[in-house]
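Take a look at this single chain in structure tokens; it is the form predicted on its own.
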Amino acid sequence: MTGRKPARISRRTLLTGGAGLAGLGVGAVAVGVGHELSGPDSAESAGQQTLPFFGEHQSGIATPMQAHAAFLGIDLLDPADHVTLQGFLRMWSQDAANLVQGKPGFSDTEQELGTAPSRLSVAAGLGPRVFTSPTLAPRRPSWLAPLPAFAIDRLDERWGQTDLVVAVASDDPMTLAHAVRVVVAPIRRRCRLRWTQQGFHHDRNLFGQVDGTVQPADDRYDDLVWDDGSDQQWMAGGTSLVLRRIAMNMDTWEAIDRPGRELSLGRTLDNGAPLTGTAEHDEPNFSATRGGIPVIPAESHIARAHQRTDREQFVRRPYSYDLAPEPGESSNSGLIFATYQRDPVAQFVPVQQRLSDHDALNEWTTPIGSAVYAMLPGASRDGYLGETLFGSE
């Protein structure tokens, strides 16, 4: 035992809104910048690196990707029960503010497991059904709705839309597992945990493709990622999450040769450079030809995903999953593809529509899960996640 004890404010108090987080001695310095940095550099080890909890934005969105992540899809028993929802958000705020600093959660029974936060982040978002009550309906962001039906989708409700999402990430899998339990345990009798999607991050996905290359420039986050409150004032500082689960057919992918894979991607496999370049971040030249044939095929993934307008930009955070195969199968692998953008309808959907219409990679990939969430603005030091939504209620 470490001897550390959590602040003594009861769960009942949190559930009934009687306390903010001020005075608990938790959290770090608030941040208001677009692209968040890990810190501090003087940490004794990587396991002691921390991310802030309090600030204008939630951590884990602009944060350099952690090695492991778990997305928790949660359904409320009654989406119109705002008291219960506020109670969840208060509890998660208190627990997250402690956990990211390597301190125990409020009802932490295994507090030794959380002493190395390893850049732990806990971010929460709301699904469309939360906004079906007469009180919250006028506060629903205009873009918060299921994505259009894409022809390539083979969606399984097992990975579908939920009322809430909590995105937990850390460089340490034990820290991550512990934080997930702290998030889930206090609420398990008051809601339904529909799914947990766990993944790991590497510069490459399981197809060997260098992944997540194209990202917004650091000076575009305020414009492209963070909500400015013009649609819904309470969302200022928040963003949207599109979460897609994409199954990858390893058997058929491995059956084609390397040149065939690179033509499908439009990039080299060794360093992710466009087929017209030499380095990963070289700008692709889609008009270049060799022997009269385009060097980058028009149907390649890079050509179809390439932005057509300035607004078609978003943060890509891909996590691979590799699970035990189903009976009779040899793999159960894929990608948990999380994107963050101010407006998914204007920024994500046009790109996804092109990929659905025609993308060479579609032969080996199948979207099986899809959900959209309003990721809450960050919490102030004397507040909690979601306070701006319920503040005027």
The other form holds:
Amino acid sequence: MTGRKPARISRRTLLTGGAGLAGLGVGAVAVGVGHELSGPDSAESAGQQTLPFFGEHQSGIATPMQAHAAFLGIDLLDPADHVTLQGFLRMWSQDAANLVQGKPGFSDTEQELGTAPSRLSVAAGLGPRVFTSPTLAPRRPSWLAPLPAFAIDRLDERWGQTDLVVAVASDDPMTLAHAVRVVVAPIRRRCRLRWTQQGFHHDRNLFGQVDGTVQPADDRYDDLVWDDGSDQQWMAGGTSLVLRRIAMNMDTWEAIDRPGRELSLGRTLDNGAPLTGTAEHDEPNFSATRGGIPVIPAESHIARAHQRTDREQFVRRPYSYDLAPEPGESSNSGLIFATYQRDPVAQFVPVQQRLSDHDALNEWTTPIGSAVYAMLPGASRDGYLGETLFGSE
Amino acid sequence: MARRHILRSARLTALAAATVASIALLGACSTDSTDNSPEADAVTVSVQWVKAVEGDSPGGGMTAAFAKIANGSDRDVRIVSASSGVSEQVQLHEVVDSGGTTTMKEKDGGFVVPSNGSLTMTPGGEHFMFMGVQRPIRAGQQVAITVRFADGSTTRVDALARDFDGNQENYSPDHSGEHR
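Cool, the form predicted on its own is there; where's the form predicted together with the partner chain?
Next comes the full complex, and the chain you just saw is listed first.
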């Protein structure tokens, strides 16, 4: 596989962790932080880029964002049936380990659709209800609970908390669709697929804003993202996922002119630079004023979202969705906002609370879905996802 | 990674029920002291799975298991039978084309796994045929299959049940008698 080359690497790629780059096998490629590598795949390597399945952490969390993703929200028929849950996790491990390498799943009947993995990742997580049985209750991560209710929320149960989540992502939408089928088909009569949230990633969201700019520094992942096992030993190497679905009102956003849009966000639209800077990753200066007025308004999105303490940092993985509008509507667009952090209560909630209390963007955005999951540690070779949870049961 | 599901007869397992089975198999293997190593030691099983089945039909349900069986030795090995606690019987089936229609039938002489080669059992091809399944085998459940070779050695295969609608078992009227 010496001909393997990294896919398009964006600036964001370089900010989302060295682990991902190592997984891509680009160690030998000179990657200078701050430089943007780009270029089309060679025909030979197209679709053959792979991410590891086995390892300390699940792929698809710190790895550079793939272009397409599907989050599957799955309920168990009986949350206390650990044998079945363990079977599901073993099956997903069997299939995913093959799929990420471009090989067929075990009971895969469309194996030709999986030959171009295109950085496929399959990551699984557990919701709070899994930990309601007497056996697993003592193993529930302390933070694994619904987020507090936020005043801005208009949550629809249709996008609500489920027992399990599987986050599948790939640069190739056919590979993604096939992998989703392989995940769901072998368990379809023993679970309930509550929702599927499909999205695509671009450096911008559908409001045209450069999105996902602020990320933890590469050397903070062990501290801010990956669980160290101090709360629950079995979670070491895992993390949490907060999955928020945010509807974006394209019609009312259209009514805002460009300066108004930039003031509401606190960044320019052309390159995402803070209004006090010239480049996307310039540090915003919230105390700068012009004519006595703050250049970045205090109620702007970035002023409200900006970390007030060192712990208020998390990985942002925004995927846009753009579905067929409901009858009588002209758009059905928004953002699947996935964040990963060691402890959502300490890291994510304070930021979300500030945004709920006041964020200029709230006028055009509405959270309609919310769920929290314990994302499992990576599977050890010859092991399976969730093994540490059940290992000494 | 599939290899972890294979518990050689001599290997103990964490499952209490399996421990009993393993001890029994240990005894079987210890009697094999010829110069040739047991056939079971030559094979590696992977991609093993079983079709989930409700098992509520009169006389018991039918289902099938599939796997890839690789033979790393320089001689052919032959699978002569298989058994499982979840069904009254496990037959070694092949699917044959008889005048335009495919039918399942027992494979004469069992399955040969060629030296330094492999046998891939898939829906529509060779498979372990479970007959007389009295209780449901549901997706996520693990099924232990004991595979017996011509020399009497055995390998235990742990296969997870998966929801799957292929490999329709009931379409072979010629063999309906056999299938009870």
